[in-house]
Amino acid sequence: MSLAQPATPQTYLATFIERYTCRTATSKHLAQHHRARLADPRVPEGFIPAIKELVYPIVGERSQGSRLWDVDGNEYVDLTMSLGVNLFGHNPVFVQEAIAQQLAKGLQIGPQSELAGEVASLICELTGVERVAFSNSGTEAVMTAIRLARAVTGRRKIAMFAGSYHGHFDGTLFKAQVVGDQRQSVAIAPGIPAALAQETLVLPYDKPEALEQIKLHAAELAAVLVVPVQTTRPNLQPQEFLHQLRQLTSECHIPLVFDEMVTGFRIHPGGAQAWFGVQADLVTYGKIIGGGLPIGVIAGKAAYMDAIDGGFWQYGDGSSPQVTKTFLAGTFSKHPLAMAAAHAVLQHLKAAGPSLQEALNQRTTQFVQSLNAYLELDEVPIRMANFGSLFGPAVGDDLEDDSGADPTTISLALLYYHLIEQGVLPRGSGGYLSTAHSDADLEFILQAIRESVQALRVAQFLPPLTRL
């Protein structure tokens, strides 16, 4: 495909929009055709009036390994990997076979899944947690972890950190706002009860003042909730801060909750807890462990998890549940298909051992180094960072009031759409690598970035090179 450019940004943009929308015409048609009935929060994401005609999701038709095909027949090297779910690529054979076997047996909901106990045991073995419970999503898992912490401590307030995303539960949808010299928690969107802000502290991540605020409010805090490495700031990997946080919460008898939806089973079989050498009181998992099916996991120390079922007891003696229970329910929790997929994933991870993550982490680091070498040479004003196989823009530490979304410029937005046109499906400005991505895939991605940057520079959406 020729990347010859018109003379002005305006004419180039018009030509590119025509070319892109022609290439992905069915995706655009489906977005418009269903918009009146389908309320979809992803469709207006990144809306910029100047490129309004480009704002629609690519509609996928099939996928395999590192590749995805859309409804127009276009093939992509996929970096979204189902938003971080597919550590092994799309549709891995061992997950496909496990799901097919369970489908042949039926979908028994109500009776206990025959694999639930084995899945829980494998999670305990790989991560070091004591007990496990299941939900249908990451959001539900976080909600339950907070409820458990409140039930056991008898306190109400929670602390979380700016830049973290903990799902769409009302109780975590807050950001920090500084008025005068006072920090306040405010909702990130309409419809979230303002009263819940009184129960939530939003603190700066990896900052000494966050620890001081936790000390100040220790008697009120039911939990401190943390995403160890945020997807919006993969370069921020604060091991020392996490150790200080663990020491402080232990001294103050505050439950520490790790939200490991993304880092769980990705960076290490034991997740960020094992990577950073920090044992949380409660931890939540999802994404990778479900093998592509919806799942949430609440896990941790028995002292907190016992509030789900009353604690351990056994038959044949006088034992009985001794712990006061809180509430947990869900028709589709421990769904037979989700349990079958999770069992297959965990068995695969156990058999492979830490070398699976170690090799993938190293390949991603090398890819990011190559990408940064090009970005520096070609004077592109962005640098990338990775945490294991997650990579994205290296961001400064000034995101205290961030709600999880990076500022979007037209140049970055156009780079995103150019990559799609070139056959790369990114996750925003970054993505996830899987064990299915080949060296040829990574070179293809780098070449797509080079060609896209060249096109945007010629079209004057990026500044000219200063070097001769």
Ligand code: PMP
Second form
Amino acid sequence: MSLAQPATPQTYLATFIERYTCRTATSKHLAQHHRARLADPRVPEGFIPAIKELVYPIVGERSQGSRLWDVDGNEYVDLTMSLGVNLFGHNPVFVQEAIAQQLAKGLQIGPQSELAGEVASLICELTGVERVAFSNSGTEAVMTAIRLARAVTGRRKIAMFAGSYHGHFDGTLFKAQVVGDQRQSVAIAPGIPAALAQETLVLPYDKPEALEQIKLHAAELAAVLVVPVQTTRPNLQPQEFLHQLRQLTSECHIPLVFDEMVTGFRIHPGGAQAWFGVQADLVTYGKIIGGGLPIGVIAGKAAYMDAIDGGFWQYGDGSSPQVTKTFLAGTFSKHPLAMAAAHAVLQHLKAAGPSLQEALNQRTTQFVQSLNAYLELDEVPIRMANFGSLFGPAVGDDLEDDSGADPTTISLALLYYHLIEQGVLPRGSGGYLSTAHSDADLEFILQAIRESVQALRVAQFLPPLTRL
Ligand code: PMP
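Follow the form predicted alone with the form predicted together with the named molecule, if you could.
The complete assembly is shown below, putting the previous chain first.
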């Protein structure tokens, strides 16, 4: 590809927009064609008026391993990995076969799933939880974990942390607003009942102040909800804080809920609990375990999980459910296809052992090190960090809201679109590596970044090098 020196940033931008929209013309056409009828919240990388011609999602047609092809036939090294679902790359044979076998047997929804019990046992074995229940999404899993915690404790308030995303259930869609020394929870969008904000404390993550607030509100708190390592701040891996949180919540008899939607099965077979050496009371999983099918998992100690079914009982004696139940339902929960895929994923993880994650984590660390060495050398004002196979920009610790690390400036947004043009599909400013990414893929990504930075520098979207 020739990157001829443009006269001005504006002329470069016009040429780039022309090139990019030509290359991905069908994706753009589909976005426009369906916009009136398809209400789609997923606008890639935000709406920046100067580059609105680029604002449409790449439409995927097929995928395999580390690769994805769009409807225009362009091939990408994919870093979105289905939003963190595909730990083994796209379409792994063992998941494909499990789904095909189940499909041939039919999709009987309602009667007990043949595999649900075994899937639950495998989750217990890998993560150390005592009991397991299923939902169809991570959002539902978090919602249910909160309901369980409220049911068992009889309390209402939930503490969560700024920068954490727990899905799109009303009860967690709050951010902190700090006015003077007053901290308030406010809804992140219209339509979320303000009354629910009264039930939610949004505390600063990895800060002593958060522990003080939890102590102060201990008698009212039904749960402390934590994403151990937030997707938007992969550099923040607060082992000590998590241990302090565990100790404090145990002392105050507040259930600690780990939301392991992204960290679960990724950082270690036992997730962040095993990685940080912290045992939560309730844990939520999703993404990876579903092998590409929709799933949510609510798991944890029997003392909380028993509120789902009344607790253990057996035949042939006087035993009966003893625990007061709360409510959990869902037409599609324990869906036969999701159970078949989860079963295949868990068996694969069990057979591979922790070395699968260890090797992938290490490769990602090396990749991020190479990337940072380049960014430093080429004076690009951004540094990356990784937590296992999740990587993204390293963010300062003053992040209070959930604004995330996605590009908001035109230069960063243009970097994103340049990478797509070069055949790399990032997730925001970062992404996920899978076991299917080869060394050649990683070199390809680095090369795409170097070329994109070079093009943006020539076009004056990045400041000139000072070392020249
Ligand atoms: N919790 C966390 C930590 C997440 O990252 C997500 C989704 N990215 C969710 C909950 C919600 O999961 P889902 O999108 O499956 O509803």
